[in-house]
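Single chain ahead, by itself, as C-alpha coordinates, in the form predicted alone.
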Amino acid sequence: MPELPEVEHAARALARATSGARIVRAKVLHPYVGRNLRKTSLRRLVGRAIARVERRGKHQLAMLDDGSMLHVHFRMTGDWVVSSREQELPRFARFVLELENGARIVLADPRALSTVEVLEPGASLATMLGPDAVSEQFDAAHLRTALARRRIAIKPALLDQSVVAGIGNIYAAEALWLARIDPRVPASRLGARDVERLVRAIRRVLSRGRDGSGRYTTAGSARLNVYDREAKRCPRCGTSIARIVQAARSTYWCPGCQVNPALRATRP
(Lines of atoms letter the chains of each structure in order from A and count residues from 1; the text may use other names and numbers.)
(Lines give C-alpha, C1' and ligand atoms only; values in the text may rest on other atoms or scores of the structure.)
Protein backbone atom coordinates (compact mmCIF):
# COMPACT_ATOMS: atom_id res chain seq x y z
CA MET A 1 0.00 0.00 0.00
CA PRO A 2 1.57 3.33 -1.01
CA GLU A 3 2.17 5.48 2.07
CA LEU A 4 3.19 9.14 2.08
CA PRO A 5 6.92 8.54 1.41
CA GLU A 6 6.11 6.19 -1.47
CA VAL A 7 3.73 8.71 -2.99
CA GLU A 8 6.31 11.47 -2.65
CA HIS A 9 8.88 9.22 -4.32
CA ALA A 10 6.39 8.52 -7.14
CA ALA A 11 5.61 12.22 -7.57
CA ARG A 12 9.31 13.00 -7.93
CA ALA A 13 9.68 10.21 -10.47
CA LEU A 14 6.77 11.63 -12.45
CA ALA A 15 8.30 15.10 -12.36
CA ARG A 16 11.66 13.81 -13.63
CA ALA A 17 10.07 11.76 -16.42
CA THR A 18 7.89 14.59 -17.71
CA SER A 19 10.31 17.51 -17.38
CA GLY A 20 10.48 19.53 -20.59
CA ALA A 21 8.32 17.17 -22.69
CA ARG A 22 4.77 17.50 -24.00
CA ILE A 23 2.08 14.82 -23.87
CA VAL A 24 1.37 13.28 -27.26
CA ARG A 25 -1.09 10.62 -26.12
CA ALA A 26 -3.21 9.85 -23.07
CA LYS A 27 -5.20 6.67 -22.77
CA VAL A 28 -7.33 4.99 -20.10
CA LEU A 29 -6.97 1.19 -20.08
CA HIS A 30 -9.42 0.43 -17.28
CA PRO A 31 -12.81 2.14 -16.98
CA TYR A 32 -12.86 2.25 -13.17
CA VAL A 33 -9.52 4.07 -12.98
CA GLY A 34 -10.82 6.63 -15.47
CA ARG A 35 -14.29 6.91 -13.94
CA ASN A 36 -13.77 10.62 -13.18
CA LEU A 37 -12.06 11.39 -16.49
CA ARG A 38 -14.19 12.68 -19.36
CA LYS A 39 -13.17 12.00 -22.95
CA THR A 40 -12.89 15.73 -23.60
CA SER A 41 -10.54 16.06 -20.63
CA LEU A 42 -8.47 13.15 -21.92
CA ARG A 43 -8.12 14.84 -25.32
CA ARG A 44 -7.23 18.08 -23.56
CA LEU A 45 -4.08 16.50 -22.17
CA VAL A 46 -2.61 16.07 -25.66
CA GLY A 47 -0.16 18.86 -26.43
CA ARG A 48 0.09 19.97 -22.84
CA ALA A 49 3.32 20.05 -20.84
CA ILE A 50 3.55 19.29 -17.11
CA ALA A 51 5.01 22.38 -15.48
CA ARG A 52 5.49 20.82 -12.04
CA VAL A 53 4.25 18.00 -9.83
CA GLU A 54 3.02 18.49 -6.26
CA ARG A 55 2.08 16.04 -3.53
CA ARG A 56 -0.74 16.83 -1.12
CA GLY A 57 -1.13 14.04 1.39
CA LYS A 58 -1.34 10.95 -0.81
CA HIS A 59 -2.61 12.88 -3.82
CA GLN A 60 -0.43 13.80 -6.80
CA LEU A 61 -1.15 16.97 -8.77
CA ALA A 62 0.55 17.43 -12.12
CA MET A 63 0.21 21.14 -12.97
CA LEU A 64 -0.25 21.61 -16.71
CA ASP A 65 0.93 24.63 -18.69
CA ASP A 66 -2.64 25.82 -19.35
CA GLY A 67 -3.46 26.04 -15.62
CA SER A 68 -5.37 22.77 -15.39
CA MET A 69 -4.27 19.84 -13.19
CA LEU A 70 -3.97 16.11 -13.65
CA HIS A 71 -5.01 14.62 -10.30
CA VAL A 72 -3.87 11.08 -9.51
CA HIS A 73 -4.57 9.05 -6.38
CA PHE A 74 -2.88 5.61 -6.13
CA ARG A 75 -5.16 4.36 -3.32
CA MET A 76 -4.22 0.75 -2.42
CA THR A 77 -1.82 -0.63 -5.04
CA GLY A 78 -1.06 2.00 -7.69
CA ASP A 79 2.40 3.05 -8.85
CA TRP A 80 4.15 4.65 -11.83
CA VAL A 81 6.16 2.61 -14.31
CA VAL A 82 8.40 4.74 -16.53
CA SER A 83 9.73 3.20 -19.75
CA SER A 84 10.05 3.87 -23.47
CA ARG A 85 7.11 3.61 -25.85
CA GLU A 86 8.72 0.60 -27.56
CA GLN A 87 8.59 -1.55 -24.43
CA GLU A 88 5.73 -3.88 -23.59
CA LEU A 89 3.08 -2.48 -21.29
CA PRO A 90 3.14 -3.73 -17.68
CA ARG A 91 0.61 -6.43 -16.83
CA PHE A 92 -1.61 -4.15 -14.76
CA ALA A 93 -1.39 -1.01 -16.90
CA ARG A 94 -4.46 1.16 -16.24
CA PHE A 95 -3.55 4.63 -17.57
CA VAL A 96 -0.88 5.73 -20.03
CA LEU A 97 0.83 9.01 -20.86
CA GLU A 98 3.15 9.07 -23.88
CA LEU A 99 5.55 11.98 -24.27
CA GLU A 100 7.18 13.62 -27.26
CA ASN A 101 10.62 12.58 -25.96
CA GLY A 102 9.71 8.90 -26.42
CA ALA A 103 9.04 8.21 -22.74
CA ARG A 104 5.92 6.43 -21.54
CA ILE A 105 4.48 6.80 -18.05
CA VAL A 106 2.12 4.03 -16.99
CA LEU A 107 -0.11 3.88 -13.95
CA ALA A 108 0.06 0.22 -12.93
CA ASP A 109 -2.47 -0.98 -10.38
CA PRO A 110 -3.33 -4.67 -9.76
CA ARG A 111 -6.59 -3.82 -7.99
CA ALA A 112 -7.55 -1.00 -10.39
CA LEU A 113 -8.66 1.23 -7.51
CA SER A 114 -6.58 4.28 -8.49
CA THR A 115 -8.30 7.40 -9.79
CA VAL A 116 -7.27 9.86 -12.51
CA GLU A 117 -9.03 13.12 -13.32
CA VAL A 118 -8.35 16.50 -14.91
CA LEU A 119 -9.29 19.58 -12.90
CA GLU A 120 -10.09 22.83 -14.66
CA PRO A 121 -7.96 25.95 -13.97
CA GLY A 122 -8.82 27.32 -10.54
CA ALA A 123 -10.59 24.12 -9.42
CA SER A 124 -9.66 22.48 -6.12
CA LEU A 125 -9.73 18.92 -4.87
CA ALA A 126 -13.15 17.65 -3.85
CA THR A 127 -11.49 15.84 -0.94
CA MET A 128 -11.11 17.97 2.19
CA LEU A 129 -7.52 17.62 3.36
CA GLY A 130 -6.00 18.64 6.64
CA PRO A 131 -2.43 19.95 6.84
CA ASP A 132 0.18 17.70 5.29
CA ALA A 133 1.80 15.42 7.86
CA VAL A 134 5.29 16.68 7.00
CA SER A 135 4.37 20.39 6.84
CA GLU A 136 4.94 23.08 9.45
CA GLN A 137 1.17 23.55 9.70
CA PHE A 138 0.83 20.12 11.30
CA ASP A 139 1.62 20.54 14.98
CA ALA A 140 0.28 19.58 18.40
CA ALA A 141 -2.05 22.58 18.56
CA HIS A 142 -3.71 21.65 15.28
CA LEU A 143 -4.00 17.96 16.14
CA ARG A 144 -5.50 18.55 19.56
CA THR A 145 -8.11 20.90 18.09
CA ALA A 146 -8.92 18.47 15.28
CA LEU A 147 -9.40 15.58 17.74
CA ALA A 148 -11.27 17.49 20.43
CA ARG A 149 -14.77 16.41 19.33
CA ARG A 150 -13.91 13.02 17.87
CA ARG A 151 -15.12 10.14 20.01
CA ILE A 152 -13.83 7.44 17.68
CA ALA A 153 -10.62 5.61 18.56
CA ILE A 154 -7.39 7.47 17.86
CA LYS A 155 -6.12 4.98 15.26
CA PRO A 156 -9.01 5.43 12.76
CA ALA A 157 -9.06 9.15 13.57
CA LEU A 158 -5.49 9.44 12.29
CA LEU A 159 -6.59 7.86 8.99
CA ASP A 160 -9.11 10.66 8.43
CA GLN A 161 -7.36 12.81 5.84
CA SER A 162 -9.28 15.90 6.99
CA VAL A 163 -7.47 15.60 10.33
CA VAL A 164 -4.00 15.23 8.82
CA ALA A 165 -3.16 14.45 5.21
CA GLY A 166 -0.85 11.60 4.32
CA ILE A 167 -0.97 9.19 7.25
CA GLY A 168 -1.88 5.64 6.25
CA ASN A 169 -2.58 2.46 8.16
CA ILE A 170 1.05 1.39 8.56
CA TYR A 171 2.36 4.74 9.76
CA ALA A 172 -0.56 5.29 12.13
CA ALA A 173 0.21 1.99 13.88
CA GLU A 174 3.93 2.71 14.03
CA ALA A 175 3.44 6.26 15.35
CA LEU A 176 1.06 5.14 18.09
CA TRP A 177 3.58 2.51 19.17
CA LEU A 178 6.37 5.09 19.34
CA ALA A 179 4.13 7.42 21.36
CA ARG A 180 3.04 4.54 23.68
CA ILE A 181 -0.63 5.29 22.95
CA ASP A 182 -3.32 2.60 22.95
CA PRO A 183 -4.94 2.64 19.48
CA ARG A 184 -8.36 2.07 21.10
CA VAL A 185 -8.39 5.21 23.25
CA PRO A 186 -11.01 7.79 22.14
CA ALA A 187 -9.30 10.54 20.17
CA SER A 188 -10.93 13.30 22.21
CA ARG A 189 -9.49 11.89 25.46
CA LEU A 190 -5.86 12.33 24.55
CA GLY A 191 -4.15 14.83 26.81
CA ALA A 192 -1.83 17.61 25.68
CA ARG A 193 1.30 15.56 26.42
CA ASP A 194 -0.10 12.55 24.57
CA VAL A 195 -0.76 14.70 21.49
CA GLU A 196 2.71 16.23 21.62
CA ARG A 197 4.28 12.76 21.80
CA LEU A 198 2.10 11.58 18.94
CA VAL A 199 3.08 14.47 16.66
CA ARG A 200 6.76 13.81 17.35
CA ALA A 201 6.22 10.11 16.64
CA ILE A 202 4.44 10.80 13.35
CA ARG A 203 7.29 13.02 12.21
CA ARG A 204 9.79 10.37 13.22
CA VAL A 205 8.21 7.49 11.30
CA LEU A 206 7.70 9.67 8.23
CA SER A 207 11.30 10.88 8.31
CA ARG A 208 12.42 7.24 8.38
CA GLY A 209 10.23 6.53 5.40
CA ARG A 210 11.77 9.33 3.37
CA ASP A 211 15.31 7.98 3.67
CA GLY A 212 16.97 7.10 0.38
CA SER A 213 14.43 6.14 -2.24
CA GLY A 214 11.51 6.59 0.15
CA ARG A 215 10.75 2.88 0.34
CA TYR A 216 10.08 2.42 4.05
CA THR A 217 7.22 -0.06 3.98
CA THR A 218 8.81 -2.37 1.41
CA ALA A 219 12.60 -2.58 1.38
CA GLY A 220 12.70 -1.11 4.89
CA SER A 221 10.09 -3.40 6.38
CA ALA A 222 12.60 -4.80 8.89
CA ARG A 223 12.37 -1.46 10.69
CA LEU A 224 8.65 -1.82 11.37
CA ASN A 225 8.08 -2.26 15.09
CA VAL A 226 4.48 -3.50 15.23
CA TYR A 227 2.81 -3.48 11.82
CA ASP A 228 2.22 -7.00 10.45
CA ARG A 229 4.11 -8.49 13.42
CA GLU A 230 1.24 -10.26 15.20
CA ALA A 231 2.44 -12.69 17.92
CA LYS A 232 6.04 -11.50 17.60
CA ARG A 233 7.80 -9.89 20.55
CA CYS A 234 7.56 -6.14 21.03
CA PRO A 235 11.08 -4.73 20.50
CA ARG A 236 10.55 -2.41 23.47
CA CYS A 237 8.98 -4.55 26.23
CA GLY A 238 8.89 -8.12 24.87
CA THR A 239 5.11 -8.53 25.00
CA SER A 240 3.50 -10.34 22.07
CA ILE A 241 2.20 -7.94 19.42
CA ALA A 242 -1.59 -8.09 19.08
CA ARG A 243 -3.88 -7.47 16.12
CA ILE A 244 -7.38 -5.99 16.20
CA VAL A 245 -9.68 -4.66 13.49
CA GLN A 246 -10.69 -0.99 13.53
CA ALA A 247 -12.80 0.61 10.79
CA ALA A 248 -12.26 -2.52 8.68
CA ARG A 249 -8.47 -2.12 8.88
CA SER A 250 -5.93 -4.19 10.78
CA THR A 251 -4.34 -2.49 13.76
CA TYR A 252 -1.16 -3.91 15.27
CA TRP A 253 -0.15 -2.80 18.76
CA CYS A 254 1.58 -3.85 21.95
CA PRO A 255 -0.73 -4.53 24.93
CA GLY A 256 2.29 -4.31 27.23
CA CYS A 257 3.52 -0.77 26.58
CA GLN A 258 0.64 0.89 24.72
CA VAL A 259 -1.76 1.02 27.65
CA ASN A 260 -4.63 3.45 28.07
CA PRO A 261 -4.78 4.29 31.81
CA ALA A 262 -8.60 4.28 31.66
CA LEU A 263 -8.54 0.67 30.47
CA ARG A 264 -5.95 -0.72 32.89
CA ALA A 265 -8.55 -1.80 35.42
CA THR A 266 -10.40 -3.83 32.81
CA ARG A 267 -7.40 -5.63 31.38
CA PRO A 268 -7.50 -9.43 31.83
Second form
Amino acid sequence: MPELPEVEHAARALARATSGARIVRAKVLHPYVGRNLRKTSLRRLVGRAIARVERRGKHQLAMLDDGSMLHVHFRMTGDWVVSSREQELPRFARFVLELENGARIVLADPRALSTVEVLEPGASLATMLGPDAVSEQFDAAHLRTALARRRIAIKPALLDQSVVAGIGNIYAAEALWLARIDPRVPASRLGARDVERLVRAIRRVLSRGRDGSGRYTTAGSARLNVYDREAKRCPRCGTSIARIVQAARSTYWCPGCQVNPALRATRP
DNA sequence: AGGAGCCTGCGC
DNA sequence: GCGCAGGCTCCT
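Could you switch over to the form predicted in complex with the DNA, since the one displayed so far is the form predicted alone?
Time for the whole complex; same chain goes first.
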Protein backbone atom coordinates (compact mmCIF):
# COMPACT_ATOMS: atom_id res chain seq x y z
CA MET A 1 0.00 0.00 0.00
CA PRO A 2 2.53 2.35 -1.20
CA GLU A 3 1.61 5.99 -1.40
CA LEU A 4 3.04 8.47 1.03
CA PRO A 5 0.14 8.75 3.48
CA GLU A 6 -0.03 4.99 3.74
CA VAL A 7 3.71 4.68 4.28
CA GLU A 8 3.50 7.40 6.92
CA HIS A 9 0.80 5.42 8.65
CA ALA A 10 2.87 2.24 8.41
CA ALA A 11 6.01 3.93 9.72
CA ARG A 12 4.08 5.19 12.72
CA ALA A 13 2.70 1.74 13.37
CA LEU A 14 6.24 0.39 13.23
CA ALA A 15 7.47 3.08 15.60
CA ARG A 16 4.67 2.40 18.04
CA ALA A 17 5.24 -1.34 18.01
CA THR A 18 8.99 -1.15 18.39
CA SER A 19 9.76 1.99 20.43
CA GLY A 20 12.97 1.17 22.23
CA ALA A 21 12.49 -2.60 22.16
CA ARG A 22 15.34 -4.96 21.36
CA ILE A 23 15.27 -7.27 18.39
CA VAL A 24 15.55 -10.94 19.23
CA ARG A 25 15.02 -12.34 15.75
CA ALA A 26 15.01 -11.09 12.19
CA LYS A 27 14.25 -13.37 9.29
CA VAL A 28 13.56 -13.01 5.60
CA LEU A 29 10.96 -15.49 4.39
CA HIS A 30 11.09 -14.75 0.68
CA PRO A 31 14.41 -14.52 -1.16
CA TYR A 32 13.37 -11.71 -3.44
CA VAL A 33 12.55 -9.41 -0.52
CA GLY A 34 16.06 -9.89 0.83
CA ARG A 35 17.77 -9.49 -2.53
CA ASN A 36 19.79 -6.48 -1.38
CA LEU A 37 20.83 -8.05 1.91
CA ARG A 38 24.29 -9.37 2.54
CA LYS A 39 24.08 -12.79 4.11
CA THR A 40 25.34 -11.83 7.53
CA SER A 41 23.77 -8.44 7.99
CA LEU A 42 20.43 -9.60 9.37
CA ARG A 43 22.21 -11.20 12.30
CA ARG A 44 23.65 -7.83 13.19
CA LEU A 45 20.14 -6.69 14.03
CA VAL A 46 19.79 -9.16 16.87
CA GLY A 47 20.34 -7.51 20.23
CA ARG A 48 19.95 -4.02 18.79
CA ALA A 49 17.19 -1.72 19.95
CA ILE A 50 15.13 0.34 17.53
CA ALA A 51 15.65 3.91 18.64
CA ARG A 52 13.26 5.58 16.22
CA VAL A 53 11.67 5.27 12.81
CA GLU A 54 11.89 7.80 10.01
CA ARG A 55 10.09 8.06 6.70
CA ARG A 56 11.72 9.60 3.63
CA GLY A 57 9.38 9.66 0.72
CA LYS A 58 8.13 6.10 0.58
CA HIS A 59 11.21 4.70 2.31
CA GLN A 60 11.15 3.63 5.95
CA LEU A 61 14.26 3.73 8.10
CA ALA A 62 14.39 2.10 11.52
CA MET A 63 17.36 3.65 13.29
CA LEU A 64 19.13 1.21 15.59
CA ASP A 65 21.04 1.99 18.75
CA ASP A 66 24.42 1.25 17.11
CA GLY A 67 23.83 3.69 14.26
CA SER A 68 22.93 1.11 11.68
CA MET A 69 19.56 1.23 9.96
CA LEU A 70 16.94 -1.16 8.78
CA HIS A 71 15.75 0.14 5.43
CA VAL A 72 12.39 -1.06 4.13
CA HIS A 73 10.52 -0.20 0.95
CA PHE A 74 7.01 -1.56 0.38
CA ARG A 75 6.98 -1.05 -3.38
CA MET A 76 3.50 -1.93 -4.61
CA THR A 77 1.86 -4.14 -2.06
CA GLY A 78 3.82 -4.32 1.18
CA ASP A 79 2.41 -3.59 4.61
CA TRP A 80 3.20 -4.16 8.27
CA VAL A 81 1.20 -6.61 10.29
CA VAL A 82 1.81 -6.16 14.01
CA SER A 83 0.95 -9.01 16.31
CA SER A 84 2.54 -11.14 18.98
CA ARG A 85 4.94 -14.05 18.73
CA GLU A 86 2.33 -16.66 19.60
CA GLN A 87 0.06 -15.76 16.75
CA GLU A 88 0.14 -17.43 13.37
CA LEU A 89 2.04 -15.71 10.62
CA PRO A 90 -0.24 -13.73 8.33
CA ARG A 91 -0.70 -14.69 4.72
CA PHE A 92 2.13 -13.47 2.48
CA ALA A 93 4.55 -12.99 5.37
CA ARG A 94 7.89 -12.05 3.75
CA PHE A 95 9.98 -10.67 6.60
CA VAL A 96 9.68 -11.03 10.36
CA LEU A 97 11.02 -9.00 13.25
CA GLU A 98 10.55 -10.34 16.75
CA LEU A 99 11.12 -8.13 19.76
CA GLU A 100 11.96 -8.95 23.32
CA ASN A 101 8.71 -7.37 24.43
CA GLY A 102 6.87 -10.22 22.69
CA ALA A 103 5.79 -8.23 19.65
CA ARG A 104 6.13 -9.61 16.17
CA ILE A 105 6.22 -7.31 13.19
CA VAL A 106 5.64 -8.94 9.84
CA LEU A 107 6.10 -7.47 6.41
CA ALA A 108 3.21 -8.94 4.45
CA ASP A 109 3.43 -8.52 0.69
CA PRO A 110 1.58 -10.71 -1.81
CA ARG A 111 3.81 -9.75 -4.70
CA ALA A 112 7.03 -9.89 -2.70
CA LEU A 113 8.45 -6.85 -4.46
CA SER A 114 9.25 -5.13 -1.16
CA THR A 115 12.88 -4.75 -0.15
CA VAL A 116 14.57 -5.03 3.23
CA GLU A 117 18.19 -4.16 3.78
CA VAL A 118 20.56 -3.22 6.57
CA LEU A 119 22.57 -0.02 6.20
CA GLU A 120 25.85 0.39 8.06
CA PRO A 121 26.30 3.31 10.44
CA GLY A 122 26.83 6.45 8.40
CA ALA A 123 25.52 4.93 5.20
CA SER A 124 22.75 6.67 3.32
CA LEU A 125 20.03 5.62 0.95
CA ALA A 126 21.29 4.61 -2.47
CA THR A 127 18.50 6.50 -4.17
CA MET A 128 18.49 10.23 -4.75
CA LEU A 129 15.43 11.69 -3.14
CA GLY A 130 14.04 15.15 -3.64
CA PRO A 131 12.35 16.98 -0.77
CA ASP A 132 9.58 15.05 0.88
CA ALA A 133 6.21 15.96 -0.61
CA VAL A 134 4.73 16.88 2.76
CA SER A 135 7.74 18.86 4.00
CA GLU A 136 8.16 22.61 3.92
CA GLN A 137 11.15 22.21 1.63
CA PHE A 138 8.78 21.12 -1.06
CA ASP A 139 7.31 24.34 -2.37
CA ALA A 140 6.58 26.06 -5.67
CA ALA A 141 10.10 27.50 -5.94
CA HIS A 142 11.66 24.09 -5.60
CA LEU A 143 9.25 22.39 -7.98
CA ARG A 144 9.67 25.07 -10.59
CA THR A 145 13.45 24.74 -10.49
CA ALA A 146 13.30 20.97 -10.52
CA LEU A 147 11.03 20.95 -13.57
CA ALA A 148 12.68 23.78 -15.46
CA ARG A 149 14.88 21.69 -17.70
CA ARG A 150 12.77 18.55 -17.89
CA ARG A 151 11.28 17.83 -21.27
CA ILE A 152 9.27 14.88 -20.05
CA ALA A 153 5.55 15.22 -19.38
CA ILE A 154 4.52 16.56 -16.00
CA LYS A 155 2.86 13.32 -14.89
CA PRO A 156 5.95 11.07 -15.13
CA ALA A 157 8.00 13.98 -13.76
CA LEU A 158 5.92 13.91 -10.57
CA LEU A 159 6.67 10.23 -10.20
CA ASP A 160 10.41 10.93 -10.33
CA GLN A 161 11.43 10.63 -6.70
CA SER A 162 14.43 12.86 -7.23
CA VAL A 163 12.09 15.72 -8.13
CA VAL A 164 9.84 15.23 -5.13
CA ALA A 165 9.76 12.23 -2.82
CA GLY A 166 6.58 10.40 -2.05
CA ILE A 167 4.17 10.92 -4.93
CA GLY A 168 2.82 7.75 -6.53
CA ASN A 169 0.79 6.98 -9.60
CA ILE A 170 -2.64 7.46 -8.05
CA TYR A 171 -1.97 10.74 -6.36
CA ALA A 172 -0.02 12.15 -9.29
CA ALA A 173 -3.17 11.73 -11.37
CA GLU A 174 -5.40 13.09 -8.64
CA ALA A 175 -3.20 16.12 -8.00
CA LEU A 176 -3.07 17.02 -11.69
CA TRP A 177 -6.84 16.75 -11.85
CA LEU A 178 -7.23 19.03 -8.82
CA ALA A 179 -4.83 21.55 -10.37
CA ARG A 180 -6.57 21.24 -13.76
CA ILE A 181 -3.35 20.46 -15.55
CA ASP A 182 -3.06 18.22 -18.60
CA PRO A 183 -0.76 15.32 -17.59
CA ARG A 184 0.91 15.35 -21.03
CA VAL A 185 2.27 18.88 -20.79
CA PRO A 186 6.07 19.04 -20.85
CA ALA A 187 7.18 19.72 -17.27
CA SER A 188 9.18 22.78 -18.24
CA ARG A 189 6.15 24.41 -19.85
CA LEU A 190 4.25 24.92 -16.61
CA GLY A 191 4.05 28.54 -15.56
CA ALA A 192 4.56 29.87 -12.06
CA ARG A 193 0.86 29.87 -11.31
CA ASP A 194 0.40 26.33 -12.59
CA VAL A 195 3.22 25.14 -10.38
CA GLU A 196 1.75 26.91 -7.38
CA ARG A 197 -1.63 25.29 -7.97
CA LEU A 198 0.05 21.96 -8.42
CA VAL A 199 1.94 22.20 -5.14
CA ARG A 200 -1.27 23.06 -3.32
CA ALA A 201 -3.07 20.19 -5.06
CA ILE A 202 -0.34 17.74 -4.08
CA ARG A 203 -0.56 18.83 -0.46
CA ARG A 204 -4.33 18.44 -0.48
CA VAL A 205 -4.27 15.05 -2.12
CA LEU A 206 -1.64 13.73 0.24
CA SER A 207 -3.50 14.99 3.27
CA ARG A 208 -6.56 12.93 2.40
CA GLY A 209 -6.54 9.64 0.66
CA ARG A 210 -6.77 7.52 3.75
CA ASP A 211 -9.56 5.86 5.53
CA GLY A 212 -9.37 5.05 9.23
CA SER A 213 -7.14 2.02 8.74
CA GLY A 214 -4.58 3.93 6.75
CA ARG A 215 -5.41 2.06 3.62
CA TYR A 216 -6.76 3.42 0.45
CA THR A 217 -9.07 1.88 -2.02
CA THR A 218 -9.69 2.48 -5.65
CA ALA A 219 -12.95 1.14 -6.98
CA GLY A 220 -15.87 2.43 -4.99
CA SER A 221 -13.92 5.21 -3.39
CA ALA A 222 -15.53 8.60 -3.36
CA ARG A 223 -12.16 10.18 -2.77
CA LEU A 224 -10.65 9.37 -6.13
CA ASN A 225 -11.84 11.70 -8.84
CA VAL A 226 -10.06 10.27 -11.87
CA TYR A 227 -7.87 7.29 -10.98
CA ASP A 228 -9.33 3.99 -12.20
CA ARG A 229 -12.40 5.81 -13.48
CA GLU A 230 -11.95 5.48 -17.23
CA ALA A 231 -15.10 6.40 -19.22
CA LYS A 232 -16.87 7.61 -16.10
CA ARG A 233 -17.94 11.20 -15.77
CA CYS A 234 -15.57 13.80 -14.46
CA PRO A 235 -17.01 14.96 -11.12
CA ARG A 236 -16.18 18.54 -12.04
CA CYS A 237 -17.25 18.94 -15.66
CA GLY A 238 -18.97 15.71 -16.64
CA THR A 239 -16.60 14.86 -19.47
CA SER A 240 -15.71 11.20 -19.90
CA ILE A 241 -12.46 10.39 -18.09
CA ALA A 242 -9.66 9.16 -20.33
CA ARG A 243 -6.91 6.63 -19.74
CA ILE A 244 -3.56 6.95 -21.47
CA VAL A 245 -0.21 5.29 -20.88
CA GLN A 246 2.82 7.38 -19.98
CA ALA A 247 6.20 5.85 -19.18
CA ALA A 248 4.43 2.49 -19.05
CA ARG A 249 2.05 3.61 -16.31
CA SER A 250 -1.66 4.31 -16.54
CA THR A 251 -2.68 7.93 -16.43
CA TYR A 252 -6.30 8.83 -15.84
CA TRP A 253 -7.37 12.38 -16.58
CA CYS A 254 -10.21 14.59 -17.74
CA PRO A 255 -9.77 15.97 -21.27
CA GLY A 256 -12.55 18.45 -20.51
CA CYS A 257 -11.12 20.44 -17.64
CA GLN A 258 -7.43 19.51 -17.43
CA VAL A 259 -5.92 21.91 -19.90
CA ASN A 260 -2.56 22.44 -21.43
CA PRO A 261 -1.24 25.69 -19.89
CA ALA A 262 0.43 26.64 -23.16
CA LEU A 263 -2.93 26.55 -24.92
CA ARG A 264 -4.62 28.40 -22.11
CA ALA A 265 -2.15 31.25 -22.57
CA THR A 266 -3.00 31.70 -26.25
CA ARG A 267 -6.74 31.46 -25.67
CA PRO A 268 -7.70 33.80 -22.85
C1' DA B 1 12.15 8.25 -23.81
C1' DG B 2 10.41 3.59 -23.95
C1' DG B 3 10.24 -1.11 -22.49
C1' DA B 4 11.18 -5.24 -19.83
C1' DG B 5 11.39 -7.23 -15.65
C1' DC B 6 10.93 -8.36 -10.78
C1' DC B 7 6.54 -11.68 -8.25
C1' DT B 8 1.97 -12.88 -7.23
C1' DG B 9 -3.04 -12.33 -7.02
C1' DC B 10 -7.15 -10.85 -8.93
C1' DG B 11 -10.85 -9.58 -12.11
C1' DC B 12 -12.56 -10.23 -16.51
C1' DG C 1 -6.57 -18.15 -19.66
C1' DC C 2 -4.81 -13.12 -20.16
C1' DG C 3 -3.90 -8.74 -18.83
C1' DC C 4 -3.43 -5.77 -15.36
C1' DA C 5 -1.64 -3.75 -10.81
C1' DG C 6 -0.49 1.40 -6.06
C1' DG C 7 7.15 1.07 -7.72
C1' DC C 8 11.44 1.15 -9.14
C1' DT C 9 15.78 -0.37 -11.62
C1' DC C 10 18.13 -1.46 -15.44
C1' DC C 11 18.58 -1.99 -20.28
C1' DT C 12 18.33 -0.62 -25.15
